[in-house]
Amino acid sequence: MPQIIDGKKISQQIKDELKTEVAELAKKGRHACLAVIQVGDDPASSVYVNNKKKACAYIGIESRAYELSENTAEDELVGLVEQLNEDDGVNGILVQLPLPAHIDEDKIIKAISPDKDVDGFHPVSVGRLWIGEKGFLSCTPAGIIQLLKRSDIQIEGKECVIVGRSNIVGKPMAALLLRENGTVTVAHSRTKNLREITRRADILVAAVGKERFITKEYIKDGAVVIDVGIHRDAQNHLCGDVDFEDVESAASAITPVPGGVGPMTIAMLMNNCVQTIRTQEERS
């Protein structure tokens, strides 16, 4: 059997430590405020706000909510951005993915301060990963990189390969790989022989987007499998890209879904918010 890698555990070992970390922050007179900016009522995107918030009063983080109109002009959600970027009293600003159609999702990212980014989604927050400069880290990759520390599975000198290039977790998972000296290969929609490439995998990343597409034949065995994936299947069961039943045998390690990489992502939403009072701590 497999090592089945708990994000929910995890998490909440995450939670625990920041709740300890910020009350001492606290008695310093250091204090992180997060505000949250949902456009619209999505059902989805409300489940997750909600989520963040339940979080942020669990460690002691104050968050602000701004729930705005389906109907929101561009310009009112980019000054809005612009007056929380200029409030000292704000520590972290996240504008909750997907918008509008009739908002340029890239031009309000662009509008964040790159020192209010919690989501590490903004340019410089990007270039900062990619170089090794201290900011802030996109939540999902650096959140597996906790689940595969805390489950003590080494990553130094692995073959790691990530199925997925998204900005949000194929191409920030491939730096932070990198980063803690895995030789990292990025697959992809037009990649050839992706089986082949996917079975020389010691750490295999499935960010595909598409419903238990990783079986069997794409797993080398004792692979680590991080799914990165959820979905809704036919009988309206929560999956994800890999097919947890047909690769579990083969795997050493593999994340569960619901409850593996998901919460995960929440936590380190949380330790960016903290990460900016950290650094107020620093420079004082």
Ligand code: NDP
Second form
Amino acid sequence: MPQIIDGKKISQQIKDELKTEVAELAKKGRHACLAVIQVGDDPASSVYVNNKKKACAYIGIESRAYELSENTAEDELVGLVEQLNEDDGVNGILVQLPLPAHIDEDKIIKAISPDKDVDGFHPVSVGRLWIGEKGFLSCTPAGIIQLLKRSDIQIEGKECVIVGRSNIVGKPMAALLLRENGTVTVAHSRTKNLREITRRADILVAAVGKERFITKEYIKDGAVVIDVGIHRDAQNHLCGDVDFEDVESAASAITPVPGGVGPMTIAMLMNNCVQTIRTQEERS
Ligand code: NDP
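Swap state to the form predicted in complex with the ligand from the form predicted on its own:
Once more the chain from above appears, this time first in line as the rest of the complex follows.
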């Protein structure tokens, strides 16, 4: 049986550590406030936004909700972001994605001040990540690094293969594994002989966006398998990009879905919010 990497437990540990740190910073007069903007009322986005608000309340971070109508004009949204950039009472700004089709997401991401970019999506944050400067890390990949480290899985010197090259998962994952001295390969839909490549992996990260895509044939015996995907199958069960039952017998460690990578994303978002007050503290 492989080690089941428990994202629920690890994310709870991180949130508890952050709660203690926030209480200590509050004694020194440092407070964090996260502005959360949602445009429209997509049910999945509402669930994510509510979970973020709950996590803020648990840790002791103030959250300010901006719920805008589906018809909000792009300029209006940019205006709100710019206003929040200037507001000294707000340390972090999060715009829940996806946005309605008439709004250019890239334009909104770029409107957020890099100093308040707690999602880590701004080009400045991405650049800082790649050149090894301190900055906000993209939450899901940062959460995966924590899962590995806190499960005593060594990254240094390991063959790491990521399937997927999106801006929010695959690419920042590659940068972070490289930073941890892994040897990194990024595969995608145009990759030839995918199985040969994934079977080299000591650590395989599946961010394909396809239900139960990674089966036993894709993994080397004893590999660590990290499943980023989230899907509802035909039976309405949550499942990932990895066929857990099939892969389980060959992996040395594996993340389940649910309860693996998913809970880490919010924990790392909270970490980025606390980072904003750590930075204030360091500068004073
Ligand atoms: P995207 O759809 O943006 O990217 C999917 C990637 O997989 C692309 O790079 C694509 O390649 C690649 N791909 C697709 N088909 C194949 C294939 N047959 N062979 C090899 N590569 C392939 O997805 P995201 O990165 O945004 O998300 C990935 C998964 O993770 C989704 O299931 C999503 O729901 C989940 N997710 C979970 C989060 C969490 O908190 N747990 C957070 C974010 C995402 P190409 O670039 O060539 O098109």
